[in-house]
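Take a look at this single chain in structure tokens; it is the form predicted on its own.
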Amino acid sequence: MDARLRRVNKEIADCKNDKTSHISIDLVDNSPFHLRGSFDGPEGTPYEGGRFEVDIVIPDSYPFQPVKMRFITRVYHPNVSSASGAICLDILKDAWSPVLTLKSTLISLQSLLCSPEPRDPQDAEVAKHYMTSKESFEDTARYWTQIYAGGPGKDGKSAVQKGGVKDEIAMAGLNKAHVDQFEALGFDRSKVIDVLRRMNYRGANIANINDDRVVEELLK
């Protein structure tokens, strides 16, 4: 057996041993080198009450090399792609080290939910809407978290049911009001939804953007 699976073997042992973090990992085709790790979204933040999956793949020069990771769990964070999952987390490029372990990287991943970066974005669009609107911000990353995390939702309520309808504004972090407001005018609300989340139009940003220049984006 070479070094690499002792060392992922004993990580993924480790882990399965430990009771109290409520992360585990398991193995992807039987491949100890393909992983899905799960954990809870922090107490306290838009995510709690979800459980949150990340792809890993493990490197041939593991431990001297970063693993691999992506959230397959969809994520509403300024410092996680919200199309693709991928991260920005300084442990996972240059600030790696072999000391680091699987749950240490997972425990890293669940602390970046608690405290986003949103000056070192991943998904910029999300990061602008983090640092013009925290309020909205949030009520998006619960919303997201409820449809895709099974999270309870704002007030507790319950999850939306597999297979049930998602709420796109609430998606995309708008106001009903504004989406409406710009349909009335004879435009299709998909087009108007995505418009208006490409214009950051939430919150006090709104007041730099006149309905002109809203107009003008909905005709190209």
Second form
Amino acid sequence: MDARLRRVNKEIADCKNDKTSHISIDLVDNSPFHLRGSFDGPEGTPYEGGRFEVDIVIPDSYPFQPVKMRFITRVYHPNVSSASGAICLDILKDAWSPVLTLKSTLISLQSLLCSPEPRDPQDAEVAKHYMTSKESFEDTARYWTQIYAGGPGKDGKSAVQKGGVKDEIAMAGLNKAHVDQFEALGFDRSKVIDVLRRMNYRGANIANINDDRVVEELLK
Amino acid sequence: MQPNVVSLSESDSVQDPTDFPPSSIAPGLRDLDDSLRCPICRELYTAPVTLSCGHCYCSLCIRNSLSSKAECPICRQNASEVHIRKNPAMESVVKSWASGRDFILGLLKPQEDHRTSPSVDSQGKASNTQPDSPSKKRKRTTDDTLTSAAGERKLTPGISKAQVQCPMCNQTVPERTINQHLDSGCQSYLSEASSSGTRGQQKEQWSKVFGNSGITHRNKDKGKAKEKEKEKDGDPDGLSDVDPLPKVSYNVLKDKLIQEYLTEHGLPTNGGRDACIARHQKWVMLFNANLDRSPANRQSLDQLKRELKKWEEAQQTRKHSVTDVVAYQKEHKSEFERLKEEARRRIPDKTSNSAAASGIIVIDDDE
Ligand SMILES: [Zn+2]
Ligand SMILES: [Zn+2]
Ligand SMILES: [Zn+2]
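Switch over from the form predicted on its own to the form predicted in complex with its partner chain, please.
After this comes the whole thing, all chains and molecules, with the earlier chain placed first.
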């Protein structure tokens, strides 16, 4: 039997047997080579209280080539694409080693959430946000955790009730007053949010952005 | 990566260190089992070798790994094939452990079921006298013990010689008939082969390799005078004093020479340049890894060729058309289901019935 299959099978069993790490691996479509992993957001981070799901594809040449992983749960993090869930992490690329496992890789993702590397970003906009204002970044990341990962939110309240509306301004990590200011000029609200987010209209960076430039962007 | 017959049947089931109780119950055993496993394939070492840093792997596993990255997978120190050293001491430890493993597990079972199951209450008293707690027992039935101890995992040379696992269909086949079995195409592959012209040819090419069980290629090698002696020694392949095959820089070689390299070892030359290179590369790997076993544990050249064939077919199945992929997945799905089922039987089962029904022996422990 396939050595790859044997190893993957052991790895799944290993996760099932390990009750302390709270890492789980489940089958997708019953194929042993397409899996779904999940882990808890690390304590003391904006991701605390959330549960994060990861899409896992085992390549043909596994474990000699790295496993493919991508966040299914949307994550606000400099090294994770906020749109696609693609992850920038060395061990998923050049630094892979065949002694790494699904579990150890998922644990590495968990610790990536603890220690973002904004200098090697996957999502440039999020990385800019992180570098401009860590506090504002963390608010946004916490909000995303609440909305997408079942996190408790800033005040410890549970996620937005069913049917409740997401706060698009909080999602984009922006200040309501700033959005209102440009909306008042007659621009569409979602357009304003989009432009201010792209321009990183936050904290100390606002001083570097001329309002005319914002309007210019809004007119495009 | 566990090409020999013994290992194949051994790893039929999901074996891992957690088969043993934690060190609080059986000190050292789980760690021992863990440290006798290759960190790459997680099986007990096959042909263990060490790199200059001292880290140990199966020969084939590390050769595979080095071919994609020239470093030790654990400490990332630079490494290449020239750093590979046999580790016969580890090999014999693993062999002994493999043969004693089930026996030790059998000895542990009653005790383990007793100790780990019915939970200990806050006063530290075992509560296993209560009949309503068997749900927490590990479902390790005496039936299981018997099957695994007396079943296919036997390492007795007599048995492993008479019965081999077919490298293609994984069924157990008498060794004498393995060639015929393979040549007949093991049912599951029959339809695929006839549906595809290239696969059919491939099959033919390979059956030439096995059809005369290597005699053809041995005759071709008449030049080597030692062949005759070897046959007398019960070492027909003459592997006992053979040097490893050198690495080849294929890109400077003409197709014809690559084909000659293959012919030299009695391997098929079909499939074009890339296929020939891949085949030869894999052959060198298998051949050299085999030499890292102690002579008594080595596989015959025919076994290695079957391993190569199996690998090549797996490659093809992966690359080929949608139907092939579906067939492949289907096949592996059922294998996987079986493994899951087996794993389920081995891990604590919350739905298991009473101890008596599952054949667990409970010994009262009055502390
Ligand atoms: Zn190995
Ligand atoms: Zn090392
Ligand atoms: Zn067969």
